[in-house]
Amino acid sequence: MPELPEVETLCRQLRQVILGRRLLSVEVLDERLGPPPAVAGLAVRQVVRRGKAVALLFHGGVAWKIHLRMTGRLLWETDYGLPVDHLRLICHFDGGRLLLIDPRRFATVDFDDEAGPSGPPDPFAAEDPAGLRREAARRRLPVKAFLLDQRLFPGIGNIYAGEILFAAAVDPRRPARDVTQEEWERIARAARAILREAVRARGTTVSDWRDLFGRPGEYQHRLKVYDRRGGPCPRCGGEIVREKVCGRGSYHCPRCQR
């Protein structure tokens, strides 16, 4: 599923190609989206990213959101020669079309979105190490699982909680409620600086994650733990272990992560 800088990648990119560009019309191919509202001749007026949501709002206050879910992403085309296999949604603008790919049809669109207020503090915002430690102090959940709870750190999901957590030489099963403040201070740290190289890189592709223009991102090769089970760890030459975390396949060296 594509997580934080994957969709920031995507809402990065779409700024460039339909802000304030009008959109003609709107095919739905899957009858699961529902009708789209009427929107001939709204143009796009913002392009923001909800969690793992990208939000388009047009002039006149439709809002939409579209959560890609596992498998789908969105392409951006101005040359229509080629078939495209398991389209969803055709979105046509002046100069180009937008398209909703999504092999398991997971993907959904929210048509009456509004859009409303970010919610919770962005990850990529300055968090405050001294909430998040009260927070987890009613928590008895591990560490890793607090990460990637979306009503707390909307965007975050397995691969980078894994590999902020490995940065801040914290162990994903630690419960929350044991992580001291200073590691909280090392987290919010290695969060921040995680998330912000991975959108310069357009994200991490480990299976079919591509950008707007269906390029693959580059994260996936400074990755230090994610998928790395066996190999040494880049810190203490320990060994990289998978184990399961709440369900999740977790990623971490036991020798120096504590």
The other form holds:
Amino acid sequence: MPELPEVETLCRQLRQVILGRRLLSVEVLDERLGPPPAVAGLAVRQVVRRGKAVALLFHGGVAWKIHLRMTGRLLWETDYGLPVDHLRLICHFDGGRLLLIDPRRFATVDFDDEAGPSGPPDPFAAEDPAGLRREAARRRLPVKAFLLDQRLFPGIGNIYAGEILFAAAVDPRRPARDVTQEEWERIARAARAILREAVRARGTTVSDWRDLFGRPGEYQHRLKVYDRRGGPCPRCGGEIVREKVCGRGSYHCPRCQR
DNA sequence: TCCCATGTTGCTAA
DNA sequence: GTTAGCAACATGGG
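Complement to the form predicted on its own: the form predicted together with the DNA:
Whole complex next, starting from this chain.
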């Protein structure tokens, strides 16, 4: 479910509530997550995003990495008592509880993360279009699949990849190596703008995304193509089509995305 | 009943 | 080596 803007939203909100707070105890309710870790008593030193994952860095050198996959949610709860469905993990901090909720149980928590103090650079932040084109030069897979490569663009997911390609007017099925320099420039520009705006809007709620405090995001109101099959293209009025690209539901306007 | 799902991994085969 | 396709993970919604 969550892509870069949603995970970034969680990280920012987590910093508001758990930075410097002490972790008192941990309850693992789903054995798939592994045995409960022995970090009780440690205070949170830093919260960083690693692509689509949240890393909690504790004093003492311990780090956790939380990946929400499709349906994982993090919820900060100060008002205890309401029963919560699909609760998988409870972290008791001084001041509140951090809950991991996940109906499909795909989310993972690495209680022994080894990665460093900072996350990978934001996709497109430093990437120059010439570098993108070089990277794509030998790849004939669809440009959308290329954008979903987490090693190259950590945090980009299906919704935002589709929106970025729409904004750049590039057909998601185009082989990556055929994308021109000028198109890479448009893609990089669109990616920066869309991701920034989506973070500002606290993410996209099309089904069940909620932020750390249970509120839906706002970016769904600004999606141009995702989940809009049959609708008019906001740019040219053409009909938006849905088509599988690299095994994922994909939306584009065949009239103005070339 | 069937199809779909904002993610990732691992396998098989071309 | 690259890529496509599929299944798996497990559940809920339309």
